[in-house]
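What follows is one chain in structure tokens, specifically the form predicted on its own.
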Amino acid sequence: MVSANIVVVGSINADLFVRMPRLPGRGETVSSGEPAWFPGGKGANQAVAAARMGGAVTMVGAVGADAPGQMCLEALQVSGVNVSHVVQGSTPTSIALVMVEESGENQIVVADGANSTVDINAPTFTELLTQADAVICQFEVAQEVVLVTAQATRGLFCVNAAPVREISADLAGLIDVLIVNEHEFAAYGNPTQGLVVVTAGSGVAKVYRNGDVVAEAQPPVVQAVDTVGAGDTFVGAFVVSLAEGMDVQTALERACAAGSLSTLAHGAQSGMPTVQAVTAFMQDNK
């Protein structure tokens, strides 16, 4: 099978995870054991997903010239994405502070820095989203970039409306796969115009078309140690899949698969499965 031309357009983040015996209230200080830097951003991370899956991904991004960034970057490699429209430059890499309680649960705070310079000026720019079978956004960086990605796009747009923001009505017209959670299904007023995916954590992630729901999902019980990535290798497997051509009940079947596999270690990228991992573990939970 040829694998799918897939561009990624996003943010691109350095982690410092925490790991703690529960997640902080409002205004509580809860101390936790030894951090750890690792590499993340919804941009990067579905990328990883997407390539771990079998596709052929080119991420478009930033970072900075430091420390942080290189890690970012190199990660990227080593999954085999292609990053030579990752722009380093002067302007810090993106930090996503990343708090886990034993549980699996999480609460991540982003401190923007380098993802508001995603540059979409370049003359290849343009070229690169023409070519593509599949391009994904998110909301990590600015509403300029996402309206200018989709305006671009000729093949899949599909976009992962994350953090929560507003959605403008000339992008709603221009975006093909909706992915959302249950939470921000509910902050968006539950839209179900064309294709919109709901992921519930390891509840039922169902797809609706036009108001009707035509597939539904139970991601396989696992004991998660942390969720952090889980709903990003969900799109990265979702996307590939569609672009592969397999049916929506077949691509959310995997992309369920593949987000509960993810759950299995700490760091939003270290769990991401393999697309013979993912087929393996399917056929074991039949």
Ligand code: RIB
Given for the second form:
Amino acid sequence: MVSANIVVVGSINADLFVRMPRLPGRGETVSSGEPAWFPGGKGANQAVAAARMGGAVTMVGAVGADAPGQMCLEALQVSGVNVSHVVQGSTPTSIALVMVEESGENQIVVADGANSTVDINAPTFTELLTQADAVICQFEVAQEVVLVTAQATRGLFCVNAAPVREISADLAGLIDVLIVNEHEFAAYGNPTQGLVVVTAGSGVAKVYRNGDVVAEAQPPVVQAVDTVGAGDTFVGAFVVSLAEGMDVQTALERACAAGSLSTLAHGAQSGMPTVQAVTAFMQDNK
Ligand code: RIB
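Next, report the structure of the form predicted together with alpha-D-ribofuranose; the form predicted on its own has already been given.
Now the complete complex, all chains and molecules, led by this one.
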């Protein structure tokens, strides 16, 4: 089978994970265990997820010429993502502080660095985007970057609208697939004529078209150890499945299975499954 050609335009973060008994309140200091660094960023996570699901993936983004940036680049490469359009410049790599409490609840703060320098105005990007079967963006890079990417895309244009920020009418009109969690859905509603995919953690995920539910699936139950990056895994798996020509219900079930499996390891990218693992897991859960 020929791999779907996927381009991800988005963020690359080095994630500093800090585990603690409970998240701190305002003005409070909480002691934690050992900190740990992992590659992350919604863009890079979705690129890795899509590559492990069998996509031929190119990442467009930026990191600093520093150790965190090197860690993130290597993680992309190890998963087979083409990083020739990732710029390694003088602005430091963006850092995400990921605080996770014992219940699994987390809070993330992103200190923006190189993500703010992502520039897709070079002619080579236009060629890259026009040739893609699907392009994925998130909202951790500038709004202008997302809009210009949407305008150049000829295949499926998919947006994971996280974190929440305004979706302009111009952008909304160009989105084929909007993927959000239930909190983001409450903030946005149905801003596009395309598919709207709503995840709900371990609850039922739904796909809407013009306000009607056209598919739904229950993520398989697993003993989760870390849910950070599960949403990104879902996005990568869903988009690859659609780009390969699968129907919406099948794409949703594969994305739910991939998302569940991704929670079995610490760090956003460590647990992201291969397509073979997802297929076997779905057989076992029939
Ligand atoms: O979606 C999870 C990601 O959000 C983390 O990897 C972190 O970098 C933040 O961008």
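For clarity, a rigid core is taken as the largest C-alpha set superposing within 1.5 Å between two forms. This structure is a prediction, so every number in the text was calculated from the model and none was measured. Positions refer to the first chain, counted from 1.
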| item | value |
| --- | --- |
| Exceeds or equals 2 Å, Cα of Asp247 between these two forms, core fit | no |
